[in-house]
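One chain comes next, on its own, written out as structure tokens in the form predicted on its own.
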Amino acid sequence: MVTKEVLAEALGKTLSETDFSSGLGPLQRGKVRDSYVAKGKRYIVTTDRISAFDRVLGTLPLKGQVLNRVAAFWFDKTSSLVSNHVLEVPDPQVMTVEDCEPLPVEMVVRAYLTGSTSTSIWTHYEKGVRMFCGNVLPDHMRKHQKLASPILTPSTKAEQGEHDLSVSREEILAMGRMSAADFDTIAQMSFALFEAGQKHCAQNGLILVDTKYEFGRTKDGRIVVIDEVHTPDSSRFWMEGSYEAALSGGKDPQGLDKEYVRTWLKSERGFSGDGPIPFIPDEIKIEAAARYIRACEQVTGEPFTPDLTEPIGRIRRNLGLG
């Protein structure tokens, strides 16, 4: 078990960046990864960066080894089911995996009628929208309700610092993004993906709500999933106790995500992404921290043991950097 004791330990040995350019090329910096493409290979150093509202917001104890943890689970199980770009994980925060060219589009699966952010199903719900990304939402719907079925809300990728958009398929196609050959194929394996993630969280106790992947082609022209899967920074899980009980009662479902940052963003200092980034308290990272950490030992049914030596002397180590 993480006690508080070491989080609060962690709280001063979080990765916030990387530059391995000198051995490992140009970097890449994203929201929440550092990237470097050498000999054909990209390395990914997943940080303690914590993004919401489209924004970075700081670190978090411990998150890159959990999210890293957890991708890595996530790609081996389902590798039969959607081939994946992982090569291998050669440090608690780092994956090697084939270097791809993106797809321009997030796929979202949306499970319930949730969310609190600007491109939210339930934002656009309240305000009366009943045709969501070219699906059907019926009247008179709760927050939190469960959708008749999984539904896809494609989401355009936005440069940081700027907001992404939820559009239909036929909107993508219309703005010559991908092919629709392209798009159906991706459609088919998140929804593949989407079904053996909820089977495997309910088994364990969770919900898997949503969830977004992205795709790349590789360089022999193959389709894969990439970035991460089912991670508590991608997807959104809810305690399957909590859930009755909280929606009959009008209140949240227990959450093991970042929605509890967003949440705690929105009520105590009125951010939702414009605007300075607030100060976030020791005791807000590590209660975050906690819910990742408990979301990774649910998920992958093991005990999630940190590593608390220094994190770029060990990935140096690890990569053979010297």
Ligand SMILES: Nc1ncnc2c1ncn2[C@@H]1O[C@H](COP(=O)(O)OP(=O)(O)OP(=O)(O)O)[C@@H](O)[C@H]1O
Contents of the next structure:
Amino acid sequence: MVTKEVLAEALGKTLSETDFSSGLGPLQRGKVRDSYVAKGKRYIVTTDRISAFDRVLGTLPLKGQVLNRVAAFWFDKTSSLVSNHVLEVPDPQVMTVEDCEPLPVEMVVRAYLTGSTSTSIWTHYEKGVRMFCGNVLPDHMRKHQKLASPILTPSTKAEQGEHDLSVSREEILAMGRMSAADFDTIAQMSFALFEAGQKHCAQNGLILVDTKYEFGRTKDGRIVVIDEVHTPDSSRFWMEGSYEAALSGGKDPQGLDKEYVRTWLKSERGFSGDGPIPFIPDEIKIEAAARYIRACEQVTGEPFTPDLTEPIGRIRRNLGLG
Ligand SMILES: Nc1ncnc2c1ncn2[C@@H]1O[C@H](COP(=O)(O)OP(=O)(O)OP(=O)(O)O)[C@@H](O)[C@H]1O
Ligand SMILES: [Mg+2]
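Coords for the form predicted together with the ligand, given the form predicted on its own:
Time for the whole complex; same chain goes first.
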């Protein structure tokens, strides 16, 4: 078990940024991942950075290792269902993958009416919206209620500093950035992944509430799922045992994902993405990390064993960078 003491120790050793450009070529920095394209492959380093409301807020202990582990688990579990970009996992925080051309849309699949931010589906529903990216929802639904069946609410991949925009299939096709055949392929892949995820989570005491997938085209023209699958950054997970009572009592189910951080920022600091980044106290970071680890353990069915060696040197060694 990863104790609070271990998390407190890891707090002082988080991996915030990397620079392996001398060995691996130019660095591409996302909010969470640092990537390098070298030797015909893409090296993705999942750092410990945490982003919320499209802003980077600092780091969480062990977060990169947890995300890499969870994503590797799902990529492996679903590989016969949907092809993915993974080549190898050479380090607890690194994946080597096929370098792809990302398709310009994020595929969001939702099974529950939930969320707390201004862009969330529940916030819009509560204000009277019933049409979500071409899906019509009935009246009289409650917060956190399960939808009759999962819905797809795609969003465009925004440029850096911009927010993603929800769009329907028709709107995406009208933008002319993707063919109908490609869109329908990744829609079908998204539902297949989501169904597999829901089923596995249900067997492990978890609810897969919603998630986001990204797809890319390989050099030889295949479409594969890229980035990450069913991690606590890209998905919401609820503890199954907390759901019924929460729904009937008008409370929030126990979540093992980024929503904990979003809710804290919003309710305790009034922060929803604009203005200066609030300071996040250590105990909030430790609780958030503990939830990520719990999600990892429930998903993989194994205890999470962190590697507490200094990450930069370890990654260098594992990638043979000397
Ligand atoms: N196999 C791949 N080929 C090419 N690009 C990839 C591949 N896998 C992931 N990516 C891209 O690498 C980046 C990963 O960085 P990160 O997850 O930090 O992204 P971000 O877009 O800044 O943040 P967010 O996930 O919050 O939108 C993303 O832009 C993703 O599309
Ligand atoms: Mg990402």
